[in-house]
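Listed next as structure tokens is one chain, alone, in the form predicted alone.
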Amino acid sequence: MKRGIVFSIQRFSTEDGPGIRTTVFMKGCPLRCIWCQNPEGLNPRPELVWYDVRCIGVRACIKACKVGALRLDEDGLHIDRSRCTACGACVKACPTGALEIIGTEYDVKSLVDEVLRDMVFYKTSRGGVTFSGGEPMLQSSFLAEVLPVLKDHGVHVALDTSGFAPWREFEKILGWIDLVLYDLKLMDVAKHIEFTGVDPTLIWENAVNLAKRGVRMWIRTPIIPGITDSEENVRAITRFIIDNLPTVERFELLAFNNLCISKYKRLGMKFLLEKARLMKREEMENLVRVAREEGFGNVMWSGMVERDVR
């Protein structure tokens, strides 16, 4: 039986799919976007954290530590990551829960149990369970075993997806899929390959035989200032999605927002748009107009902008 890595499981969400949902962060990411909000779903392993407000220097961890990974000083405490295995014995020896393990080994039996509590919830809101990540198509063969078993209960599955992976990937579980929330960030090539890391081919290619099997979609696009956010970016995406992918049923905007700096410091990593400004709430209700525009009329925005938090 197949295991899967899950950095979260987000309960009672509303916005991954219709109803109210519980969405399974599956752990690994191929891309690399700058402004990725789950840094901790990127490496395809667990990973070490610390939450230096729980910290009372006490060393336990460090004594605990057989690699010699961890040290503290003044600055706090370094994490080598080329020693650290992720054992977990500095977790257990930590007595404020200063160190956490991210990242969660599952078989397909704890997963459903697990997601199966929040049954009542679907049933009453038609909702169901979304699969993100990360990119949950890095383990698509674990999901091949866990969506049948969700199918055989009657839940609603959505599969969350940047689309970079190869189509092989995909037809695995599409038999099990009910909605395909699909990411579109950019449509000039050399700006996605410098601000995710791939070359989109593959990504089109896969949201247009996704379309070509039938398969319900939503469009999602992370509005990002000076990156995604032109006009000219969303008018050539509802384009695409107007030419060839007629069994697109919405298309979302999402707002930029910094909420996710913490999580790069706790991984010892830097956010390179911890300086980037938000969107301004008129500029989000323009690049809606712009795609309704275009000729698709389901557009909406979504996520914090500038004038709600002054």
Contents of the next structure:
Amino acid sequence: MKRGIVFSIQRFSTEDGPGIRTTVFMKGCPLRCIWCQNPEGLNPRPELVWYDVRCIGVRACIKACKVGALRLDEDGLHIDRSRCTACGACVKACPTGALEIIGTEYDVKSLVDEVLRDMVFYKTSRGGVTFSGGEPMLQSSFLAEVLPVLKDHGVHVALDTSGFAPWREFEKILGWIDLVLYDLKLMDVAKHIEFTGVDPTLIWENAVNLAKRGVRMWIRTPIIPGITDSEENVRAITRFIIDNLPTVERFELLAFNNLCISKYKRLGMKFLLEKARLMKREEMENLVRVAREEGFGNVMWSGMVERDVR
Amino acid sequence: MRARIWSPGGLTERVKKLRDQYFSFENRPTNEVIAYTTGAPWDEVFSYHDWGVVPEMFPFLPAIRDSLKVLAMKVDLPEGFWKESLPVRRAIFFRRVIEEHLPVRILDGELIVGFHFNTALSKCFTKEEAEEWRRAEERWFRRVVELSDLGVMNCGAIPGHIIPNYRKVVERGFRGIRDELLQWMERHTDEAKRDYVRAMVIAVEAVKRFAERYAEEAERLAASEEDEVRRAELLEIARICRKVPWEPAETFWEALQSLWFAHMLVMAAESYPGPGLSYGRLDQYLYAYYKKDVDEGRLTREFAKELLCCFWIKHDYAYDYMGKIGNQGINSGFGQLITIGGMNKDGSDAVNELTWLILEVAYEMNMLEPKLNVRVHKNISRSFLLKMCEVLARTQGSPFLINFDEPSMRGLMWEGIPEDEVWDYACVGCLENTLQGKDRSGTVDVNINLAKSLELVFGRGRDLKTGKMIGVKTKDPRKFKSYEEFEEAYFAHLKKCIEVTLSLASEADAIRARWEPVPYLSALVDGCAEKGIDVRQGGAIYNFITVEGVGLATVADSLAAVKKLVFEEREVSMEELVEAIKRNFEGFDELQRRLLFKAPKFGNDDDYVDEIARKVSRFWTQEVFKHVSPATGRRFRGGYLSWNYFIDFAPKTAATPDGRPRGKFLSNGVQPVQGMDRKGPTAVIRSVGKLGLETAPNGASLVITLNPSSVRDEEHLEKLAALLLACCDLGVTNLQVNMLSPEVLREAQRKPEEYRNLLVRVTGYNAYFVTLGREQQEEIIARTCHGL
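What I would like now is the form predicted together with its partner chain, since the data block earlier showed the form predicted alone; can you produce it?
Below is the entire complex, every chain and molecule, led by the chain shown above.
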């Protein structure tokens, strides 16, 4: 029996496909987009995090740690990630829930049971389950065991992917996917490599293949100020959709937000866009217009924009 | 299509003026309580048991009683008055007051008239009756204060909280009701009952003259009115008041006027300013009048709306009762409730044009009273459901409550209402399910603190603060060998508390039944005339007294913590827990947090604790259902109202094993403990659904809070609609939907531990608010201020 690693299961998810959904965030990602909103999804292994607001300083965790990875001083708890094995002893010892292991292993049955809990809501809303990440395609073999069970229960299944995986991985699960939420971030190869760490060619090929196979798609583009927000980029993505992806039903522009800073801090990582500005409402509306002018009608935007100063 | 049925064009000048007048401090007439006495030195005009569920008022009750007595106006009594039976005396007295004394007042511009209704009417006692009543009342009251102070319960025999048969008033007029009573008297020979029905006739006949007084006032005003339009209106008001409510109503305007007179006089007759006095399915029984007028060209939608607005604002003057007697502790509304929507007998949807119009009026008037409850079911009109969701999403405080038909009806069938009647149920007060016009369910008569019995386990039956014996004698908890022993002790105390509570509730019920008949209201409740007894004596066809449970989730979380941390994982020892509870967690900080954060919590769709919650809920609700109030035969039934007892009981309840210290609020309704539901609304709804709420046929209060961004456009409103429809399937009886407000976020910044569950959503992004940095928190708050 295969096992998967998941960093979050979010119920009443209203942004990842049609209806009311449960989004399963799978841990591990081959991309390193500098704007990543879910840095806890990057590492494929479990990770320990510490919430300062919950800590009362009783040091139960330090006593419990067998490898000496924890140290508390006036700046807070320091986790030596080279030593920490994410064994969970400190989490169990902590009385306040200030420590948490991000990344839980699920076998097929336990994951299926969990996501079926909201079946009634999927039915009344025509919703379902979305597998997101991280990059869920990294765990396609696990998904290949989970998805048929969900389909047996009549669950609508969506896959939210960067598209960066060998085509044979898609082949493993395509038969059970109702909708793919597919990221197209940048149409300039060099920039794509610079800001995401990977070459987009495979991503584009896979998108075309999915469309050829008749898979329904929603294209999503994160709009990051100064990186992906040019009219040129949006126009190019739109062009790509029109020319190559006849199964795309909608095109969503997702405005950048900077709310993930605390997550980076907790993971001991640096968020390079900490000081980046937000998009403006007019800019988002303009990009929607650009895409429509290019010839794709069903475009929408959402996300955080600069507040109107009243 | 939508524009035709929904046209929030705003309020007319007339309505705006009436609204402004209500909110102004000057130039505003007040509907203060007026006391009326027989003039006998032993007279009484105020009953403690009317206010037995408002403990914050207890210290003031004697002063209120005395000052009302001093201020009371004397009413001349007809000859032979004292020879009559008590019900007849009370009917005559009521008649005198409304025919001759209750001031008549028409406000400038209003179309529906009838202003003064807050009264304190004489009990009409003879000297002997007064003494006997006072003894019984005071004995009862002492005991209630004692148990309320100990945080066990509070109870009373509360007026209001009923849906009179207003449909009958509108359709047949009081004349029709009177004629039925006379026919009954012709058919029956039992003298006592005939005497009682005569009292009903006397009370009912008084309405004719009362309405005529308003007709005369309208004519008087018309004579000196210079504005032609207003003069014509006043003359029409006069015409209508000479007709209704005595005769059947024939137009929409007449029907509304008839209803208002009937309603305000119930408040006058019961000397109670309206809490819970409810209309039932207004959109259903007024629709024929609306439709006919519109079809025959007599009425436009706009004018119907204006009439409804004029009708609406009358209800808010109930609050003036507080002016003279001080704060009643009732600060969140009286709950004169209007039910709309729902289904027809065959299960098809009952939404009509009037349903839409009433929703629009409630939305635009935005007043505390009357309140609105929308019945939602699986087949409800899609466009109406979406409009409802839009109204919810665009307003800060929830402008209405939602009751779910399928689970609500299951509960009513469980308590014994026939299947072919439950479809026509409606709500009283906020969410309390009853039938219309034939059901007295006493929906706030009794409130019991479910969490108190946890304390009694640790005190072995005794209150931990005072040492007073309340429960039964149980074993020293340190000697419990299993969780089952702990649970058993809890249920033993709860059972004892239920017995004590219900005996006091029965006592209040008996006092009221014996001494305070109200023939006018009884004439409006089916069953009373047929049985020849008062509604307060169990005259209605369906009779219950509702016990509202407080603190369910606090109890479930506490039991789960004991089971898991003490007996299963052995992370906490019972010795330690006993000490910690007795010392209110002082010096047990770590233990307290373990209880708070390491144990399963109700509201997360976690079967471990949800099953405990279900067991507790079904235990106490089935226990109370075994009991009947001996004086009236009214059976006790359970429910979960959301009133403020989770506050009142808080300082009176010792620390609980869920980590709650004394003084911190108990859980409310079937709500999870504040901050403990961390998996969003679907998980909360599922947890509540697992309770098996049919054994709480009154219904159960649940509130969810949504982020403005999750309902930002039509696509997302569809998701909210789907969330509501799922409640019908999952067994939630009632829901209030609030939008996340900046105030809540500020509170979360101050008390992060109580808001660990607060998930903020900015479209695709989600995070627990309290784990964000200060800067991001400020950003979110600023956005929430602007509705994102």
